[in-house]
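Presented as C-alpha cells, the chain that follows is alone, the form predicted alone.
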Amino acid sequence: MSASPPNEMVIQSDSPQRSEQVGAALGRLLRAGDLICLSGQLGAGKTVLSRGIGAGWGADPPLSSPTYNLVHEHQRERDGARLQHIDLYRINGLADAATLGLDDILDSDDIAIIEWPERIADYLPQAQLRIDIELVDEQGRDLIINARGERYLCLLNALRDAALARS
C-alpha cells in the first residue's frame, strides 16, 4: 500500500489469488444496500475481484463473469440476503439499463457489485466504493479504492484495518 488522501487507499496485487483475497476481505465488511463499482480494461481483473468479494460475503456458488447474463442474482443461505453482480459490458447507455431493473436493485437491501459502472456513471448514486484496477504487469494490479460518502469510507477505512493487520 502507499500513501493516498483518506478517501482513497491503493492495494498492490502481484497476482489474481491476491486479489481475491483483497474482495474476500471487502466482502467480509459489506452490509445491505452496499454498492461497490469495479473499473478497468478487460482482462483487469474485475471477475476475480468480484469473486472474491462474494467469497466473503457468503454467495454460494461462486460469482463468475455474468457477461451474457447481465445480472446474476446471489443469496446468502444463512440469512437470505441477497448480492446482485452487475456486468455493463455490453449494454448501449442508460436506455438499456433501465430495462436491467437497475432501479429496484439500487433502492433495495441488496449489495450490488458493478463491473464497467462508467457506462452509466450519470445514473448512479454518488455514494459508492469505487475500485479502479490499473495493469502493473502480466500478474500485478493497482487496485484503486475510492470511498464516496460517509458510509464508503467507513468501509474503506475498515478494509485499510484488515489489509494493515495483514501485513
Ligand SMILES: Nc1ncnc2c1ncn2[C@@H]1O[C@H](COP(=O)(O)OP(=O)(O)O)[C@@H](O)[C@H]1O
Given for the second form:
Amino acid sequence: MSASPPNEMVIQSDSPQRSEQVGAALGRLLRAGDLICLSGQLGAGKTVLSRGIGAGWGADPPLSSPTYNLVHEHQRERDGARLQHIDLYRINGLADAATLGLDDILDSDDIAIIEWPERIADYLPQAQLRIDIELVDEQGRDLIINARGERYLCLLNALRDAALARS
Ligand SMILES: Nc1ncnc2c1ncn2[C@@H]1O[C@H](COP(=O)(O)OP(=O)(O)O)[C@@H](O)[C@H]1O
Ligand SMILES: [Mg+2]
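Got the form predicted alone; could you also share the form predicted together with the named molecule?
First the chain shown before, then all remaining chains and molecules of the complex.
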C-alpha cells in the first residue's frame, strides 16, 4: 500500500463478502453527483462491488446485475436521492450512450456507478473514482482504486481512513 501514489490505493479482497464490505464503506461516503467507474474482466467482481456500494449508500432493494436494461435506477427512501447502476458491456457505441440518457445522468445529482466504462472512455468526465479489479486467484482480487479530480481525492482519503479504522 505504501508504494502507491497519493491518488491510488490498493485493497486486497479475499472473498466476495470482503469486496461487498469495501463497497459498502465507499457507498457510505458517496455524495450527490459522484461518478464511480468499475473495470475488470467478466467475473472480476464489478457487480459484487456495486452491490456493496449500493448497500452502503442505502439502496433498497439491493443492486443486481443489470442484464436486460443497461441502466438500473435506485432510489433511497430516506431522502429520495437516486443512484444509477449502469452496465455498458452490451453497449453498441456512442449512439447508444445518447439513447441511454447518459448525458442527463452525468449532468444530474444522481450517483452513477458504471461497469465497463472503457466502452465509452472518451465520453466520460475525467473527474471520477475508478476501480480496476484484478483477479489474483479464485477468491482473491486486487481492488486498485484511482482518484482523478479534487472531489475524488477527498473521497479516496476518506475511504483510506475508513479502511484503516476497520483493520
Ligand atoms: N474477492 C472477491 N470479490 C468479488 N467477487 C468474488 C471474489 N471472489 C470470488 N468472487 C466471485 O466472482 C464473481 C464476480 O461476479 P460479478 O460481480 O458478477 O463480476 P463482474 O460484474 O465483474 O462480471 C462472483 O461469482 C463472486 O462470487
Ligand atoms: Mg457485472
